[in-house]
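Next up: a single chain in C-alpha cells, the form predicted on its own.
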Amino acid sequence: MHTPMTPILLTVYPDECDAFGHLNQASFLSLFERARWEMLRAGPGMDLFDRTATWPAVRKTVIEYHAAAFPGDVLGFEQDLTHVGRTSFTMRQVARRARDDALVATAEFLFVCVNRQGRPVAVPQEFNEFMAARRRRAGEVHRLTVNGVSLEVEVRGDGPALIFIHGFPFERSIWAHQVAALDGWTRIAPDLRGMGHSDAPDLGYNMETYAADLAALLDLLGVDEVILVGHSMGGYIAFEFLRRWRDRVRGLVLVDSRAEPDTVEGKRNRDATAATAREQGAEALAETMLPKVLGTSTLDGEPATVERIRAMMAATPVSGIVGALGAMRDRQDSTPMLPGLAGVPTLVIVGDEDELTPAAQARAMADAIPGASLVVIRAAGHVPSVERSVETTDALLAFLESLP
C-alpha cells in the first residue's frame, strides 16, 4: 500500500564517482542537497528561506548506503519531513535507482533554522504547509516522529480531515475499508504508540500522552481542524483530545466506546490482564479476548475475520499492551463532559452483539450528548468497522454528508 511521492530524478555523472567508478560519498551528499532544492524549485521556490530571512543549517546527518551507483544511473530522490519542532525539522530522503527501483541510499538530516545572526528562529510556516500538502497528495504510509516516538501513519486524500483512532489491542488496519472508501476527505490513520508498527516504549502510558501524540501528528501534517473517529479506547483518547483541543474538533464519532471510567473491579481486571500479558505474551491475551471482541455472528460464520483479529491482537507488543491497560485503568470519567458537547456534531456507532460496550450503554451516551445520533450495526460485536465494514462505512458517510 506504498504510493511514493513523485521523485526528483538526478543523473550520476563520471566526475561524481571514485577511481572504481562508484558514486562517492561527498557527491551523494551533493545529490541529496540538490534534490531538496529541486523540490523547492518545483513548489514554493528556491528563495523560500531567503524570503523568510531564515536559513536551514544542518546539525546532524545519518546516511546508510544500500547499493552502489555508477555513471549514467538515474536516481529518484524522495523526501519527507519526519519531525517538525519550533525551530528545527528532520527530513528523510530516499534514493532509488530509476530503472529497477532498487534502494540505493537513505538519509536523515536534522536542520536548525537560524537568522542572519545565527540565532534559532521558527521553521517557516510556508515550508511546513508545502511539505504537508505533498504528503497528503501522495497518500502513502509514513514513519513520523512525535513526542519522541516514531508512529506509522497512513494518509490519504484531500479535503476536510478525519483521524481514525483504533482501539485496544488493535492497529490502524481495522479502519481499512473506511480509509479506502471515503473519497473527498483527508483520511489519517495512525498506529498508536505501543501498537501496530509504531514504537512501543516500555514506559508509563496515559490518555494525555496518546492525545498529545495525535495533536503533534496533526501539526506535522498541517491539519488545524479534524473530525475524531475513535473506536473503544480510541474513544477515550478522543474525549481527552476534546478536553485539551476542543477548538480543533469539527465532529466526533464514537464506535463501541463509553464515557464511564473503570469500576474497582474493572481496574483489577486490567491489572490481571497486564500480568497475563507479561507472563504469557500477547498470544495468550488474544485467545482470551477473541470471544469478547467479536460478535456471535462473526465467530460462527466469518473464520477469515476471526483469524485476522486474532493475529492482529497476538502481534501487539507486550509493552504496548501493558501501557494501554494502565492508561485505560487510570483514565478520567468523561460522563460529566457529555452535556457540554453541544455544538460538536456527534455520531455513536455500536454493534448489536457487543458485550463489552452494549448497545444500551451506547444509547445512553448518545442521549446524553445534545444532538447526537446513534447507529446500531446488526450482526456485529465490538469491532463493526471490520465485522460489518460496509455498513459501518455507510453510517459514517451519512454522518459526514450531514455536516455543514
Contents of the next structure:
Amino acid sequence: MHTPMTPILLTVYPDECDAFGHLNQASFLSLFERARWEMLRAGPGMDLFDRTATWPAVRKTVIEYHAAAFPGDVLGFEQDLTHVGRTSFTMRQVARRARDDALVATAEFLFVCVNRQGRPVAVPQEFNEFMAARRRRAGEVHRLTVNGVSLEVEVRGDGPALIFIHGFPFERSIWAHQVAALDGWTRIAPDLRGMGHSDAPDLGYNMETYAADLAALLDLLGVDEVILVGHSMGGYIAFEFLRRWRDRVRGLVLVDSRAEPDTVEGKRNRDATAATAREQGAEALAETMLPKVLGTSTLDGEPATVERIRAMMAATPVSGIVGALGAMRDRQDSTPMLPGLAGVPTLVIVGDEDELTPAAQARAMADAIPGASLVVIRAAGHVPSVERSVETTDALLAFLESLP
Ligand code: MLT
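Based on the form predicted on its own presented above, generate the structure block for the form predicted together with ligand MLT.
First the chain shown before, then all remaining chains and molecules of the complex.
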C-alpha cells in the first residue's frame, strides 16, 4: 500500500556502494536514519528529543531489500508509525526509487524511549502529535497495529473527528459515500478485527475488545474526542465505547442498531449461525443473510448493490464471523444507559424496509435518548449507507451541522 506522505529524497553516492556497484546494506541503514532526521528537521526540529530529554533507542530492526539501488539514484523515504505504546513506538519506513516509484526496501524500527540514565520514559507527546498530523494530512488507507492486531484504516480530511464503525459481516466500504463526502471533518473508518482486510485472530472477540481497539486507534491517530457513527453491531460497539470512554464522545449516530441485548432465542440463533459458518463457510452465510439485510427496493431494483453486499459478506473470514457472533450474543443490555445519554447529541437513522432492526424499534430507542432525533430513510433496508447513500449522507450532514 503506497502512503502518499511527502517522501524525504536522498541521493545514493558512489562511496555508499559495494564492489558490484549496489547500495551497500550498511549504508542503507544510514540512509534510513538520515531520512528520519530530515523528517524531524523539516518538522518540529532535530532537537525535539533533546528538548524533551528523551532518547529513542533502537531495540529491533527488520529490513527487507526488494531491489538494488545504484550511484545517482534518488530514493524517496516515507516514514510512518505503526504502533505507539507508552514508552515505545514502531516506525515503518519505505524507500522507493523516485524516477519510477519502484519499491527498493521496507524497514521497521522498534524504538524504546529512555532518559539520560537509560530508564524507559514516555514517548514525547510532541513527537506523537507530529506523526499523527502527518498521517491525517496524507488521508489514505493505513495498516496500523493497535491492541495487538493489525487493522486496515482509512483516514481522510481534517477537523473534528468522526469514527465510522461498520456492522456484521461487513467492512468499512459500507461508509464509502459518507467518508468521501463529509469535507471539513476527519473521517476515520477502520475494518474491525475479524472483518474486511484487518487481522482475523481465532479467539478474543467481545464488545470490550472491539471498543478498546477503537480507543487505541484514536490514541495512535492523536484524536482525543470523536463522534461515534455505529452501524448495527457498530452501534453495540459504540455503546460499549460510551460505557468506558464517554468523556471522549462528542456525538453519537446509531444506524439500524438497537440497545436491547439478544433474547434467549436470539442467542441460540447466534450459535446456530456460527455452526453454519464453520461448516459451510462465509458464502453460505451470505446467501442466508442477503434477503434479510437488504430492503425489498434494493433486492428488486439494484442488482449491483445486491452483488456488492453479497461479495462483502462472503469475503469475511470465518474466524471473524464466529468471533462477532459470540460477541453479539454476549453483549450487555444498553437500554438502561439511554436516558443517561442526555448531553450526548444523538441521531438515530433507520431504513424503512429494515427487518432486522425495524423502524419502530429505532423510534423507541430515539425516544428513550433525551434530545435524540430520528431520520427514517425511505426504500432502504438494514444498510442505508449503501442502499440510499446520498440520503444517509444528507441526514448525517444535517446532524453534524446542528452540533454546537
Ligand atoms: C449487523 O448488521 O451488525 C447485525 O445485523 C447485527 C445483529 O445481528 O445483531
